[in-house]
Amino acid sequence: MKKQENKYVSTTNACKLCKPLGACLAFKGIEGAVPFLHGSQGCATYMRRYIISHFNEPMDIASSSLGEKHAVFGGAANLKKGLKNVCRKFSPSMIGVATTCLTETIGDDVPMILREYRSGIAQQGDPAPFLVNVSTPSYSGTHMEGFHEAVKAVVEQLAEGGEPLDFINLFPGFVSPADIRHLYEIVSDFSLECTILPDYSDTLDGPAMREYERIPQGGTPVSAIKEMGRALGSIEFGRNLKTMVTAGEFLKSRFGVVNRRIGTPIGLRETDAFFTALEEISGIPAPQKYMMERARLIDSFVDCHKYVFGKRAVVYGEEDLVTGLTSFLTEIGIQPVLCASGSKGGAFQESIKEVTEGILTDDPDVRDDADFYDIAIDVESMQPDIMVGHSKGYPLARKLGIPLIRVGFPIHDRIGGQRIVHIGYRGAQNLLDTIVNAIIEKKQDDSSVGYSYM
């Protein structure tokens, strides 16, 4: 990995958000469940903005709402009445607490805090939700960090064991609702029942209702993820949780459940390893639609060719899509000249590795742990055509005069975002045109006569 030369010491313009952030994301796929930040109201506050600007939904995020006094006498007694005002409003089936940066520096013990909580309620006969809590300091990583352990906590305390039922587990990791809902698509039409978790595809992008609810629809339900430690498998996309013990290792090491981990399905070639698999496991060929849908895209990557080939691209954001999307370009032609994310999962340049092997000549540079101030110093050198990623690289993109191709979270100018398909073969249809028009129309209006027949 390339080192920079007198680093900026501090971190401008963060290529990451925080840890509970993904966590409460995580939560929401859960039906009937609340998020909550044990921590100070301003948390709450900046990610319920954060979240609603992406997705378009209302967002309740509860908080123990903790002041200067609980930061020295600690914040039990907050998080019991919110929990308990939680309840009374929401009447969850469970809630989903995750912590903060102010009470893990101050040692709140939340497991404790919880079960003194259960023990209370349990006395006075009041039914109770599940309740789950997660260690999520902002700290100590980011939001996808948060989201995934936030997903292992759920199913750490909630599956059990038993006889083997007929579905298989699937863990997709961050992906859009519009993606969970083609993957729900995808595995029925191999015929296979299958519980995805966490499952927002509802809960963040749900109907107009005439009236609001307070726990929107759908969600994994939490009878579903009992269950999954009797799944005969698990799939779980991310080349790089290698460092991690996730959902799918918990249930493979405590109740034996095979555990399949596979690149994001995003481009060609990880969307054959993602069928490829759904064909071992049940003994069926992908049916023909899929089959017409590989052709039609590689049909295209002939079309598109001469657009694309040689573009150079910047591509930033969380550690698996920025992989995905790096093994997607290079199989189109252009050549990724910086892959950066704000993690340090420690697995990141090996996994861009694996997947550029063989077809670049040149290596992009590769850089964990980055901001936008590290990506500006050495971008304009490396001359690129386009900017792949959120839409917080969007000034650095104008300041260069390139487009910026938006996918991923979060997406703040523009409209849509949750509703980007970014996986399997359509996904990579739709991608594939976005950034054919969008280099199209950088070339059109950067000519000085125009042109509109190509």
Second form
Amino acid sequence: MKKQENKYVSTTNACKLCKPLGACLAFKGIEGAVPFLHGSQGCATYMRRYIISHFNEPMDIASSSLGEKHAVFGGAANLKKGLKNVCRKFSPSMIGVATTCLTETIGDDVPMILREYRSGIAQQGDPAPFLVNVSTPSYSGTHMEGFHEAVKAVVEQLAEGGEPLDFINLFPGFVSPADIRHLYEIVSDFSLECTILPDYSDTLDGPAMREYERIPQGGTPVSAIKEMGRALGSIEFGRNLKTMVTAGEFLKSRFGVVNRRIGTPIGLRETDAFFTALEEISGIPAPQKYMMERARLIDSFVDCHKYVFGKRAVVYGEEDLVTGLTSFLTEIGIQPVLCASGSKGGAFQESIKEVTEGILTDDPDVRDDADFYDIAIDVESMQPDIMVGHSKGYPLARKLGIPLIRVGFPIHDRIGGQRIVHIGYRGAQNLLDTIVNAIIEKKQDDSSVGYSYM
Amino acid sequence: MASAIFKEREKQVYLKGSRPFDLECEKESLAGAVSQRACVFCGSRVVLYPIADALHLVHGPVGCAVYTWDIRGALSSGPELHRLSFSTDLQEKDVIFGGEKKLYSALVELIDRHAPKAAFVYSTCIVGIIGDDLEAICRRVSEEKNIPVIPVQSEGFKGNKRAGYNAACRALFRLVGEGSTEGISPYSVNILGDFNLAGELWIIRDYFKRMGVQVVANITGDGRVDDIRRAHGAALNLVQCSGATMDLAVMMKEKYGTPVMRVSYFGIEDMAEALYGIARFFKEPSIMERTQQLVREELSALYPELQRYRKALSGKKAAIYVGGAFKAFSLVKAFRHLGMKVVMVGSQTGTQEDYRELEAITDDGTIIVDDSNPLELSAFLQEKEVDIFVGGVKERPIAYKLGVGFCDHNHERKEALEGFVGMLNFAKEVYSSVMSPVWRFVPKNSQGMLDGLSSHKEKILRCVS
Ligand code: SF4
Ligand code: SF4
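Following the display of the form predicted alone, present the structure of the form predicted in complex with the partner chain.
First the chain shown before, then all remaining chains and molecules of the complex.
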């Protein structure tokens, strides 16, 4: 597999976001939690805006709003003041404090500041929320590292050991709210009890309300997180986590909770692996409902195969999403010609190889640390038929005159990004229909004949 | 409502008629209050962003650049370099050893690649800390590449958005005066502070053309570097609304004696007054005549249509929360035209003077607020039983969650709201939200339907003891 060295000094139209954004998303999936950025006001506001434009939900991120003097003398006082204000107005059960480039560079010792804050509160006798901190300087890592590190920080700082209890942990990574709901459904159909972390399926895809909720309902309860060290085992999604110490790995080394790492269940084979894992853990075969979904999916694979075979796709986004999508595209006979990600986890090449080996005859061009300039440069000669990724690829798809299949995050130019199901047989079915129809539609629109049947 | 307001912020909220006017503003945002404000960098970026043939390089970690990638609807009639997002994407080693070398190479690379007319280099928080010498690098590249390379001192933490406007104006001022002023009419203006969102500037330029007034430079919507360089040749600077470019006008007045006129292109009165003001300024009867005719024509086309909306919207209640307060004045008047009542108005960065004016033009009982946050805004919307909320993307989910209509009057808007036709579009926007049938199904209007809703609870499979 070719490895593309990054040829350019500057980044143009980045295909990644900054680290604290991922941390804020993860914190948002914890019941009663308020994400808090230690840094200048601007970062928090920008991230809120970015997240809101995808989910169409309120997204409060508190900030320590550092000004010039704090940047010089340290942000401890403002951080404490900010925490106090958040406690007073939001009564959170947890505050997730993520650092930003600024506070990392001035060298604020956040764990120490939080300890001081806690002991100050203890003296005053106020009830105190749990404080979790994560270090997220954007100059090392992307929003995905921020996400996983925040999940790990939560577990590391809250989970306790004890007698094993009858449930499993599930770390799905950055999937959609609809995906999380689907996961709950699957796991409960296996009669398993489970704690999913994080769970923003309600907090970032909530119902219409009569009253404004200061902290939206939903999320993984802190009490459940505390028990994660007593689970029967953990499942974590992501072939590209190899290079990281994840929450699942932490629980294994600290409390001996078995960790099963599988690919994000996108497409047939990766979903099979997930169901196999559940069958083994629960000791019961996959429920009929899912076997029917699977069988229907394969039936539709056959129905669709001619429309998609040999079509060429450019896939981009987070490494695990791209890996899952590539696995799926490969299964249905689409040739991924370029798999690109803005992150640089180190395992991407290998992961793509794992999911394409044995089916693909031509290896895709795999690039990490890529931006849309890198992607655009060679893409024309690759002659893709579709692009698959988030909405920031639209300018390129438009230039190429090919359909963009919108998946993942962010989707800023369509409605319903939070409701896309990517995972499971159902997700594969949804992706298949969307992709095939996009290809047919393109052909139909471009045709001078105007057929009204396929 | 009281419980939503932080104690430290009590003086930044004022209920008209409740006490003699006093409102604190221009303060740093309260830590932990989830302010809707952005940063200095944001201020600079939005002002300079629409200069379409310049390179805009954000010197810093990737986030600051990514979050400002093509987020505004500032249109260009020609080049579209401004729609790309360039960053030096600083990495750990740059932070430790300094980012100057990377900045230099990035600039050279990008200038060679895109051949821009000028380059702006924005500093972000982290650059302020590691202390890169932007000025020196820019000077060096400028000499080597023979185009203006201008540093924008926009470290995010050094003040708020207004400081960013100022930094942008200082950067622009370096360009002004460099070009030839040949062929500029004595009846000429610069348009400052319009960003050509949804092509609004083209509407305004058309009016000026019909009046016989030449436009020298659009600063900065649909902006071109060469126009800005000769902007000092114009007879008058028109500063629109938010005041983002006021500092530039002041600097130009001091150095070149260019007179300044503050205008707003929103709403009927303000739009007409802007045109008449310009005509009066030039003291040329034929311009005044043409202006009168223009306004007559536009209004006679507009009025009948507007009446239809007015009928439907009359008596509805509106809330306004915008970035700069100046725009709020026009909005208050525009709502009055539609027979609507403004019950809350606020801004992120208003000044004493702005709020005083707002106090003067609003009715008793109106809430006036500075640097607000979601908690307060949602409380105000509920307390005042608002029908439509005017704001930006961050305000939208607050309104929608509570079942309140919304109109985007911010930089992301895709509808032209300036000019006479803009008033009609605005009325349409408001109408199409307020009159939608969906509100009758939202919880506040459908008693009982959604009570006891507990979707999230069903999902938590494990009983947590
Ligand atoms: S400074 Fe860092 S944390 Fe803040 S927006 Fe920029 S990249 Fe993100
Ligand atoms: S780092 Fe500074 S400049 Fe960048 S977004 Fe945050 S506050 Fe603004």
